[in-house]
Amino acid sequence: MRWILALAAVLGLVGTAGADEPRKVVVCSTTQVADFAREVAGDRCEVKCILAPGADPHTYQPTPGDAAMVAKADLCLENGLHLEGKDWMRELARGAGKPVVTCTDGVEPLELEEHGEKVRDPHAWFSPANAARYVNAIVRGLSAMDPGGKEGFEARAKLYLLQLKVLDGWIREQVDAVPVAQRVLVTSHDAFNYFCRDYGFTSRAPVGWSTGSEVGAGMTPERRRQVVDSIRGFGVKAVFVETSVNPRMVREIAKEAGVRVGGELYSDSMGEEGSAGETYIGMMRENVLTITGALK
């Protein structure tokens, strides 16, 4: 009975300590970053996200409401690597005098070619190993903002990092069921390089395997012919549309190439609340099932 009473007393103290203190506010740029932040922060912080599910961070234009949200933040979190077009999250934080953590710090970026120039690929979260780096950066940022919560942040992160390791192993198991020759991923834009690198998808992809800024932006007839011919030449079984990119161009190219659309992938944004892809792990799970189901 004594130890029960003692335990109750301890739980009572834990439950009430700091109860009158307002929660710190953390404002995130993207849905993936916000999901990582919620996993680490638990109930100790209020995590808000600027982008809505399905929004495109590359083309997003901040609103006065976004600026007002950032003005009330204790900490801002961005993806970085210029995912947020013209670094809008960093600019909002700078304008409000708020600290900002770049979650891709420590990531070894891949390179993309854009308008004839090499740029760093910002879609690093599609590698669970990189997602772990995001989480560690968030732990450091939250702990610096709220030293009293550091132990809890680290404990939550430890559990979530284990989940990311399990996710990585599960993805490898699922992808292993797809013959190597059929691991060709054709999508709406070049978001899946890290995923392809980690899980053995071909580096000799078709021309326009990810059509990038050309989607919906006036692909030339010659370029379109090259893309269609290349998809046919690689014997691609299916191509994929994305939740944050207009699917029209990819659907037309699939029809011309005589291949089917294998499904819709979560890319620059996670899914709506209540959907299978509303969390990072759920998003990755559903993408993998869609990809492997169409390419087997």
Given for the second form:
Amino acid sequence: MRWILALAAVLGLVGTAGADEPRKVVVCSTTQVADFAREVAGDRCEVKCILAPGADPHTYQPTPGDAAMVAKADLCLENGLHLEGKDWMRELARGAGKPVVTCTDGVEPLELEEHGEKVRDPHAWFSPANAARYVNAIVRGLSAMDPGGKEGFEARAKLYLLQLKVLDGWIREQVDAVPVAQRVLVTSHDAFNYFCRDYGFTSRAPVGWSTGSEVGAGMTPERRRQVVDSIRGFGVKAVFVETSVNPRMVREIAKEAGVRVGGELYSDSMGEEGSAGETYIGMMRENVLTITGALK
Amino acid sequence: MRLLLAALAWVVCVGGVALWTSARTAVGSGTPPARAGAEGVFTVEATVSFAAEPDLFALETEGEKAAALRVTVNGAEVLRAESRVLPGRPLVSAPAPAVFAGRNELFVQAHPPQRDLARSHAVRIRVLRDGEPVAERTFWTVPGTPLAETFPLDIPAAAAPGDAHGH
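Can you switch from the form predicted on its own and show the form predicted together with its partner chain instead?
Below: every chain and molecule of the assembly, starting with the one above.
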């Protein structure tokens, strides 16, 4: 009897060996980057995100809790192109001596001209083709951190890239139903340039590329006047507020220009857990349905 | 002691059943297709009805570019185009030793341009023996998705020299 119990105990120990091996920790700056990382990492890594759904990466101030989270990370992932105001993710990683992967490496950035200065637009994820670049950067970063997981990271990424490709085709089909003259996207801040480039929209926003105080950011009376003129000139049917930006200004502009608010778009961060926008694909789907529904 | 004997009997019974079932599986898993020798030189030809383009959404692994069109036969890549493939122009592989007379498994992957993904597109695959077509299949894409099809293709054995004269 004792032999059997001893054998069972040994078998039990063998069976659980490996299950206790700690998972690598990946800390991401934004909700979009974290979603891509979860798709690639599967259950092999623990993916954490600093920004909460609805938070604004441009104006975010890191907390001591964020620094503690980064201190326990094996790898940090950031959007880059200064989306994180004052490069807070890079600074946190540097302070903790952790490696950081910039997901927009490999993206061809759009250049915006603001007050005579050229600024690179950081909102690259609004193009699913760019999202594919993010995923590739994450695969490279995770594979370097955990070479044993490379095959799995690549296999998961292949499936997710296919989903992004299908998403892109679906968006083109949806947008096709909006008359070309009606494809003017008026939003709270200048975040949708990549989306507009890929799907043939004209972009107008009263606030520049950032809601913070960087060069070319913020609202100017001139930008606001241009937006109102564009709405009237193009005969725009609706304007849109964003989940991560105060909607007051867009509501005022809508009132001034005599158009309705067409709905709320996920912009710099995704939706709460359980909402349709809790994933990148869900966020893009809901945005497209909101935009095309209001502009048709 | 009785418990030990019972455990031993259990191991013998379960082990015996496991051995018997694995032996049955090995026998019943189907015989691999016989590979004919001296069947001629096989090539694979692909013709697309659209301009296939390198996939913007491809996984970028070291040293491998994104493909516009790929064909594998029995797991071996026989055709790969990494630049634009024009519609209606057949692309022919180098001699493909992976092809043999009998049942082959082919995989074809093609990427219509993203802006034209909403329509259905066709890809025709032909297997040639010594330059003569011996098997053919055409696939249509589901609108909104790229083409990725795995399919069996039966290639007839080469006719014996006498058969060509009607004997």
